[in-house]
Structure formats: structure tokens, C-alpha cells
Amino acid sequence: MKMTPKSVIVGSVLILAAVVFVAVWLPYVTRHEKPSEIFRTRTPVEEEGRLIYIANGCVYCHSQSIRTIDWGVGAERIAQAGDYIADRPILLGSERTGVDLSQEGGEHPDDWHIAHFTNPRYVRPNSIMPAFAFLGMDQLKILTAYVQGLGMKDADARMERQRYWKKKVTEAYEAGPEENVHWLNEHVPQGWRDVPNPYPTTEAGLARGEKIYQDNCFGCHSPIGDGMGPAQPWIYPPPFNFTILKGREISGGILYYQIMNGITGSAMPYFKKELESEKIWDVGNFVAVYFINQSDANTEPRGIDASYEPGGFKPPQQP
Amino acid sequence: MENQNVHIPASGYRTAKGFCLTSAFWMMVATFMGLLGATELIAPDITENIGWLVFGRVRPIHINLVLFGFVTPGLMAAAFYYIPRLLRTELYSETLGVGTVVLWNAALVGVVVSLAAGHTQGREYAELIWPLDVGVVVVFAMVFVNFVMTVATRKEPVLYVSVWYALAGVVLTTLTYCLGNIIWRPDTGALAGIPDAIILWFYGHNIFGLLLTPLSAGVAYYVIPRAVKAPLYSHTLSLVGFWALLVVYTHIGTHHLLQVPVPTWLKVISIVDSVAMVIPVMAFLINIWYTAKGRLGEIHADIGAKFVFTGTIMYFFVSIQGSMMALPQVQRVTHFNNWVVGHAHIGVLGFAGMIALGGLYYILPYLTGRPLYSRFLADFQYWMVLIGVSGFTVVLTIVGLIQGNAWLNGETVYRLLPPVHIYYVLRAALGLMIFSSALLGFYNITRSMFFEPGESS
């Protein structure tokens, strides 16, 4: 084959044209996505927030694309083409240095986001996300509005839930510590309230609990458990002060349930996706031993001891 | 020295020299931005409240400067030298060429300023705002005119394979750049929804397939036969490699979207053609490697050829890895994590970047008519880049495997941050090595160009 300037240039342009026809134009004209069942248009303030999201390159670390193989936040709903029809540009992302955000709306209340944007380490001590305080509070609120809309109608439902419970937890907090603790305990299912921490307090368990606390909790609850962590100024009702809980019927089961399930409406997130069973028992007992100064670990009622438990074996009394 | 007797045309290769300096200068800035971004991932508050240095702005600056500031100008420098040489003529217009260099650098300044200020269209590899898009298209058009007119006034009837690649690379990049940046929509530069993702990755992948790869292949086809003083192994393989590259590479962008709701037939095309990439890749590599067969001593003797030849080996690795990564079962682990970042660094720094530096060092003595200022520094830079990019590959692949497997197993992103931290530290350390090599390179290249050997600065 003799390669002339014409054959090189015209040949390559023709090949490109054929490929564009097949791989770009055909899918463009043959697919007309209908809105998915969760689709809604964004509000003007959400659109404005989306521009802040784009300007600061959030897309380089956060995908908006949930796959069938995903766990973590948003994994309850797999992304569909109809979710994206109003996204110009589409912000799928190519890297998960941070979490996926396609269903982030309503996972947390607004105040958590403001604290988090101000400096992510205030609420997530191991985070490597940049601080966005430089944007100023007005912009942060607009950005928060966008993030709270991610997930569209599903996000709206979650936000409605957040607002309902925000009102309740605020009322309870403002009624004073006694009433607040009572209200919180009442909202833990009875079965959990009756369960003490089934595992004995050990030095190793407390060390593990401290590690979990430092990785997840102290931004809000502070290193001494008094709720005066760096996130406190942004959060209302403020982070819980554990040091007032002695003698207030806080069972290991209550601590476990609140850590696992979070307290929707308050800034307390659920940890069931991040912490497995032993980690939750350990951090709960760490809080009980060091901050509440009262732990029910390994007290009655008890079941069959776990096989690993240290100490001498005493057969239970036969009834 | 053979270089002492080199004939330098009256034009003085001003365009090629300009692109050499452009590449050497922006390599420093580009690698610094990479180092800064890597540092922010291990010490996120190091630039706290400096909005224009937030990670999400640093990253696109790094990527755009590497692509359009360091690698492409480096490859252009060689092309502006070898096209007139291969055609036994002079460049059509040095004035137009120098104008291109000036405009190119002005556009790069615009890239840094606009992205740092948060003016972006938010699409990976297509971030630049519309006025800069137009600037990029204009400079590529200027390069194209210069190349085509040089071809038109040639005294050598046969077009050598390097010239095919340079012509095709420039004309196809001009076209896909317009398409991928949706240049007919100045406000957003985007389509809506899934079609936007499809055209974006069509374009994004073609930045490698139709710009970096053809220009790098052009340099390798020029430098290796000359350095080893042997004819090219096979004209047929040149033809197969060239046409297969254009046919196959252009189809595969959708392999970035295998886990996204795009049409299944399009995914199938992208996977099949990703595997078929072995055809153009091996046609090119066999051709180059058989040309150099038994003559590796000549490669070692020339620092430019050494860079270029190493680049071809990196091309082998990155291409085989890329074909594997397009397989859906592999991608379940590798997608969304640092494995892909490692892959990108082997490709752009290990392959195209190495060849850009190689082309630059190879032509520099011919541009100036005297030897390099320091062969030692160039060799030192070679080892720093080689160790840096190999280290990146190892470290980022390990992180990617940790992340990908842990995610599949149900770990959250947040839980993975402490275990991957140490690898991010290693990545930044290797980044420091690559940035330092860019400083050495800039010093060596400017000294070679502007000072007589032995002259004190």
C-alpha cells in the first residue's frame, strides 16, 4: 500500500467518522431514556449547589454511580439511566477516594454537612477530604442543599424523615438532660434495653474500643466524652455528653442499638455499615467504662458464655 | 563528536526548540501539581482555606498540564524536527511554528488560572472552558497547517511512517477534541445524561489513542532505527499497526462505563476491541523491537534512544494491562480505585512521557549543533523517572487491590483510609522524585540550549 498524504488524512478521518457513527451517534439517537421512578428536577438552589460541586472538583473523588456489587451508602438502590437525564454534564466520577454520593441526600441532617464541609475531620476523624470553610457559610448552605437532593425523590423522603426527627430530638434536648435521656431510652426497642453487654470487660477490648472511638466518635463527642468535640459549634442538638449518664439505666444494649442504628434527626449517624458486631460492643463498653463510669458488661441476664471469654469457668447454677 | 558537524538550517529549528522548552518547563509545573495533590491526600489540611489549591482543582491542573503542557509539546518538538528531516525539506513556516508555541503557552497559562479559579466544565479530560477549548483547537489547527504544508513542499516522495502518525494524530485530535468537548455548546460543554458519559469517554480515551499514542509511535519509529543505524524491520507491520490503531483504539472508550447503564452492545464492542488492541500494539512493538534486535548497545549509547526504548517496553505493559482491565470480571476489582491511577501513570509517564523526553534528548544535539550539556544529568533523570514510574505502578496497584477487594467484601471507603495511608505516603515520595527529575531536566535542557559547554552561567 502506498501511503500518500491524501490516503493518510482522508483515510483516518473516514475511519473516525465511521467509529463516531457507531460508537457515539447510534447510542445517542437510539436510546431515549425515560425518567426513572425517583427522578425529579432540581430546584434552583440545588442547581446552584451543583455548580459549586463542579467548580471544586468534587467529582474527582466522589462517584455518583451505584453498581450491583456495591455496599456502603446508597447501595440499596442500583443506578438507572433514567436517574441521569437532567445531568449536564453527567457526574459519574471515575474514582472513589471518597464515598459514592448518588444517594447521599438525607443520610445526614444539614448541620452534620455544615460541620463536615467546614472541616471533614470534625465529624470523620480519618477523613482525607479537604476543608471547604473557604467557600463561606452561604456557599456551604447552597452546596448542602445540592447534596441533600442527591437521590431525588428517595432523598426527599429521607429529608422528610430527618426533619420530623430533628424536631423531636430538639424538643427532647431542650426539655433538659433527665427528660432527654428518658426520651432517648424510650425510643430504643424494649428487647435491646433489657440486654447488658454480653462480653466481659478486658484490657484488650477497651484498647480496641478506644481505637474505634478515635476513628469514628471523638470529633463530636470529644476525647473525654463530654460532647465538646470540634464539631460541636455547628451541631444542634449538640453532641451527647456521656458523662451525665451514670445511674440513668444505660444498658450495653442501648449503647449498641444507638451506635448501630444512629439517631436520625440528630447528627448521630448509623454505624452498622462500618462497624461489625464486636467493634460496636467494644466501643460501647469503652464509653461505658471510661465516660459513664458504669458498665453492665457480662452481668445477668446472661446466655451461654462465648467460648473465648477469659477467666475461670464456673458452670451456671441449675434452676 | 558527530554532532559538531550537524547542518542547521537558517531557520534554526526555532519551533522545535520552543516546544522543547515548553515541555521542559511545564513538566516541572505539572509534576509539582501532582506532588501537591498526593501530599494533600496524606495531609489534607496542608493547604486548608487556600481555595485555589483545593485537591479538586489541583488534580485537573496536574492532568491537563501533563497532557498538554509536558507530554504533547515534548512529542511535538520531535515531530517539528523529524518531519522536515524525513521529507528532505524545511519546515513550511518557522514563524507560524513559533506563533503556535507562543499561543500554546498562553493557553496553558489560561488552563492553570481558570482551573485554579474554579472555572471548569467538570468533565474529566474535558474540563477546559470554551475560550480555552477554542484556543486548543486553534493551536492544533496551526500545527496541522504547518505539517501539511511541509508535506506539500517535500523533496522526498516517500512518506515515512512517523509522518503518517504525526499527520493523523494532529488531525484526529482536532476533530475529537471538538466532539468530546461539545464545542457547539459553549455554556456547559456537555450533553445530558448517559450520552454525555459515552461521548466523554470516547474522547477521553482518544486523548491517549489518537494524540499521545500516534505521536509517541512517530517518535519511536524515527529515533530507534536511526539510533541503531538499521532499517525499519517491516513496512507491512507499520501499515498494520497504523490502520489497526485507528480502527480499534477509537472503539474502546466505553470500557470506562462497563458498570454503568449504557447499551450492552456498546459495552460488548468496547470489550472486544480492548482485547483486539493487542494487534496494533504488537504490530508496532514487534516492528520496533526487531529493528533494535541485536543492537541494544546502540540504544544504551544514546540517552534519547534509551528513553524511547524504555517507553516502548512500558507501552507493552500498559497495553496488556489495559486489555485485561476491560474484562468485566477484572474490573469488578479494579474500577473506581488506585489501580486505574497506576495504569494511567504507566501509560502517560512511562510510555508517552518517556518517549517525549527521549525524543527531546535525541533531537537536542541536532537542534543546537553541540552535545547535551550533561549526559550524566539526563541519565540521572532517566533513572529517577524509571524508578518513580515503576514505584507508582507497584504502590498504586497494591492500593488498588486492597481497595477493590475490601470493597467487594463489604468494607466501606472510610474504613479503608487508615490501611491505605502508608501507600499514599510512598506515592508522594515517588512524586517528589519525579518532580526533582523535572527540575534536573529543565536545567539540563536550558543549559544545552543557551550556553556553550564549559561556559559558566
The other form holds:
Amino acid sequence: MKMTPKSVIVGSVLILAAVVFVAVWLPYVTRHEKPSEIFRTRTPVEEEGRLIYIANGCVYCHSQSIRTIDWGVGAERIAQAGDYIADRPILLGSERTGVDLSQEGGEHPDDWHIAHFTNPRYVRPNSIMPAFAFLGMDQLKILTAYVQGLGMKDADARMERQRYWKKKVTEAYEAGPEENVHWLNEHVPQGWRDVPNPYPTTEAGLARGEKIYQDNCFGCHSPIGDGMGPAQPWIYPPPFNFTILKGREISGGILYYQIMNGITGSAMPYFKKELESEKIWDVGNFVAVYFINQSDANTEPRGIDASYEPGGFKPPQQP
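So the form predicted in complex with the partner chain is up there; where is the form predicted on its own?
No partners, no molecules, just the chain.
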């Protein structure tokens, strides 16, 4: 075929028409307009918060779409087209420099978000997210309202749970240290209360626990475990003071369960999707040794020692 100006123009128009057909017209006529089972319209405050989210470029680091291959915080529901029918523009995002936020609503209480937006390092010491304290408290509350609505009806159910337990944890805290410790431990299942830390206290284990504590915990609980970390002014009830546990019998299982599952209603998040089992045991033992001055590590009842544990082998005594 001879390349003439006419053929170039006609060919270019045909290519452009094909692109418009595939990328514009076809998606438009086949668009999904049926709401999903969790869809609800946003409140005016949530809409205002969404504009703050857009204006500050949050979409460049946070996606709002969970895929079948995802597994992490919030990945309890695969995103559906009907989730986004009211979004203009749709904020799916393509980068996950930060966590996906499509189901963020109700993962944390409001005060955790205020501390996080003020300075993410307060609650996530290793975070690379910029601080947004410059927005001022009024806008931070509006932005928090938007984030707490992500997940729509599912988020509403999680927020109802957060508000219920916020009242309970506040009442327990305000009843005094004795009642607070009793209430917190009472809500750990009995089986966990009777389980000691299965790993022996070693120099390496404590070093691992210290690193995990620095990476995840000291922003709230402080470097010395007294709950007076930089996040404390924004959180109520304040972060737990581990040092009040001195002289009490606190099993490794209690610490493990509370680190693993978090304490809903408080700013204490769950870590079961971020830390594998031994890391939770290690950070729990670090807290027990350095802040509570006691540890039940490697005490009875014991099972079969892990193959890498130090020390010589001693066959268990037969009953």
C-alpha cells in the first residue's frame, strides 16, 4: 500500500475510532449501574472528607480496590463494580505505597485516625506517609469521617462495634488500674490465659522483640512501656501502661492474644495479619521481661521444643 497523505489521515482516523470505541464507548454502554449489597450513599460530611482526600493526593499512595489475589488488612471482601456507582471520579488507585483503604472504615477508632493523620509515625513508627497536621483539627475530623465510611454498610457495622467497645474500654479505664487490668484480662479466653510463652528467653529473642516493638509499638506505648508515647495526647483511653503489671501474674498467652487480636474500641490494633506467630511471642516476651519484670517463657506446660531452640536435648520424663 502506498503511503499517501490521504491514506495516513484515513488510517489515523480509523485507529482513533477503534480506540474510542474500545476505551470510551464500549465501557459506557456496558457500565454497571446496580448497587452492591454494601452500597449506601455518603453523608454530606463524608463527601466533604472525600474532597480533602482528593485535594491532598491520597489516591497516589492508597488504592481502594481489593482483588482476589490480595491478602492483608481489610482484605475481607473482594471489590465489586456496584461499590463504585456513585463515585465521580472513581478513586481505585494503582499504587499501594500505603495500605488499600476500600474497607478501612471501622478498622480503627476515630482517635487512632486523628493521631495517624497528625503524624503517621505516632502510631506507625516506620510509616513514610507525610504528616497532615497542617490541615487543622476540623478538617482532620472531616477526613476521618470519610475514611470511616469506606466499606459503606460493612464499615457501618464495624463502626457500631467500635463505638460499643469504646464505651466499655473507657469505663474500665476510668474505674482505675486494678479494674482496668481485670477487665482486659477477663476478655481473654481462658485457654489463652493458661498458656505460657513456648519459647525460651534468649538474647536473640529479646533483640527480635525489641526491634518489633520499635517498629510497631513505641509510638503509643513509649520506649519505656509507660503508655506515654507521642500518640498519647490524641488517644483516649490512653495507650496501656505496661509497668502497672509489675507483680501481677500475666501469662505469655494473655499478651499474645491481645497483640494478635487487638482491643476493639481502643487504639490498640490487631497484628494477626502483619506479624507471624513467633514475632508476636518475641515482642510479648520483650514487654514481659523489660516492662513487667517477669516472664513465663518456656515454662510448663510445654510441648515439643522447636528444633532450633538452644540448649542440650533432654528427653521428657515419661509419666
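Note that the coordinates shown come from a computational prediction; the quantities given were computed from them, not determined experimentally. Numbering follows the first chain given and starts at 1. Heads up, when I say rigid core I mean the largest set of C-alphas that superpose within 1.5 Å between the two forms.
With the core held fixed, Gly191 shows a CA shift below 2 Å between the two forms. Superposed on the core, the two forms differ at Glu249: its CA moves 2 Å or more between the two forms.
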